[in-house]
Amino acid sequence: MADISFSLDGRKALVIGADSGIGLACARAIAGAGADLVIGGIDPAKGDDLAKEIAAASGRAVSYVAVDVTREEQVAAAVDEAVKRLDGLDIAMNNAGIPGWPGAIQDQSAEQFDILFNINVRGAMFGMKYQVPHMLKAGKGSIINLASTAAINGLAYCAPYAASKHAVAGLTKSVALELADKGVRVNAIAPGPVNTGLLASMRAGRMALPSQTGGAKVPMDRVAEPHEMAGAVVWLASDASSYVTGALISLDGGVVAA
């Protein structure tokens, strides 16, 4: 039987959008699986404390870098700094995202649409743009992007958000094809409802609209906790998923199946 390893021992990882929620849970799990880690976000004071906490819990080298994913030069600098600190890059997760502003399509503004796409889509694109060359140089790597079940199904009164996550899925699949024969894998997770500030904001906004109840019924009859997304991310980062690229993996309590 082949040796299937879920270990990330000796790997070098960057998680962008790790200040809270899914990104933070995945950063903890990646370090816990053995990788040295740089986490990126928009709150340096909080981020430095989180890095120290993760380092103490995992025994790995963990540090923080400030990055605004809407600024290409900041993403480029953050990736370069991570590579410098880690002496390479094997794993990258592009997690930064916002829910946008729930509302009917006729009430959506161009400014809100642009802010949403600048963070959710351009952030993932800029991340891959600067992560990929380092992985190509090494001849290996795994990139994990954050999509959503809204990248698979529609989401009434959140059309721009759903469109942004469809775009992330399209970026993921397309870049995966570009790199499939070069040792670099690109995948995305598609969470359903997860107990984060993003979910609370989105549900509150939708419930304020006529005839809305905040979301579809989850067959498992509960929302997920952020740490429940982390196992799939560690798997995608590890050699256990060596034949997986271009995948959009639903972690949704059965929402898509229903």
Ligand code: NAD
Second form
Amino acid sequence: MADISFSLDGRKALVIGADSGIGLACARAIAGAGADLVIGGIDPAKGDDLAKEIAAASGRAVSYVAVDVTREEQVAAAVDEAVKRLDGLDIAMNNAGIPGWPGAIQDQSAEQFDILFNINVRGAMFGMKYQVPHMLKAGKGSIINLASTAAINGLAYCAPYAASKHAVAGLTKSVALELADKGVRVNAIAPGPVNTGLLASMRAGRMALPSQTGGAKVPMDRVAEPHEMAGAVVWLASDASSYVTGALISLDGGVVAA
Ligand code: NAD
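Form predicted on its own done; form predicted in complex with the ligand now:
Shown next: the complete complex, the earlier chain at its head.
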């Protein structure tokens, strides 16, 4: 039987949107599995300390780069900087996202829609645009984007957010097809509710609306903790998922099955 390896030993990884929540938990797990790492985000005051903390815990080289994903030139520069520091790029996670402004469709504004799409959709698109050439050059790589159960199901009173996550799913599948025979795999995870700042503000926004309960019923009857997303991400980054591309992996306590 062939060896199955979940190890990321010696791999070179970039996680964009790693200041908190799911991105931070996955960054910790990716370094813990053996990869050298650059984490990117919009909170440099805290980023260097996070990098030091992950480096100390994992024994890997970990550093921080400031990057606002709404700015294409910053994404390009962050990817270039990561490739320079790591001497290559095997794994990239495009995690940056915001919940937007929960409300009925009649109350949605063009400005808020654009802010949401600029982060959630253009973030993933620009990330891949600049990550892919390095991976193509090496003939290998794994990209993991952040979708949501709202990329599969609708989410009442969060239509722009659900639209943005459906768009991330479309980007993921399309780029996966572009690269399927070139050694580069592209997948997305589709979390259900995860205990982060994003979920708290989305729930608070929805609770403030008439007839809202704050979210869908979860068959497991609890929200996830951020580290519960990390096992699938390490698997997608590793050779153990060598035949997986274009997939949306639900990590949702049963939400999509219900
Ligand atoms: P979070 O608020 O803790 O993390 C969001 C991250 O995105 C932060 O690190 C933040 O700094 C970063 N970010 C925001 N705007 C940015 C920008 N312009 N440039 C660069 N980075 C930026 O929340 P989270 O729940 O960990 O969210 C992470 C991802 O998971 C998001 O894409 C979110 O949509 C997705 N998601 C979350 C849930 C949930 O229930 N928490 C469910 C499904 C999907």
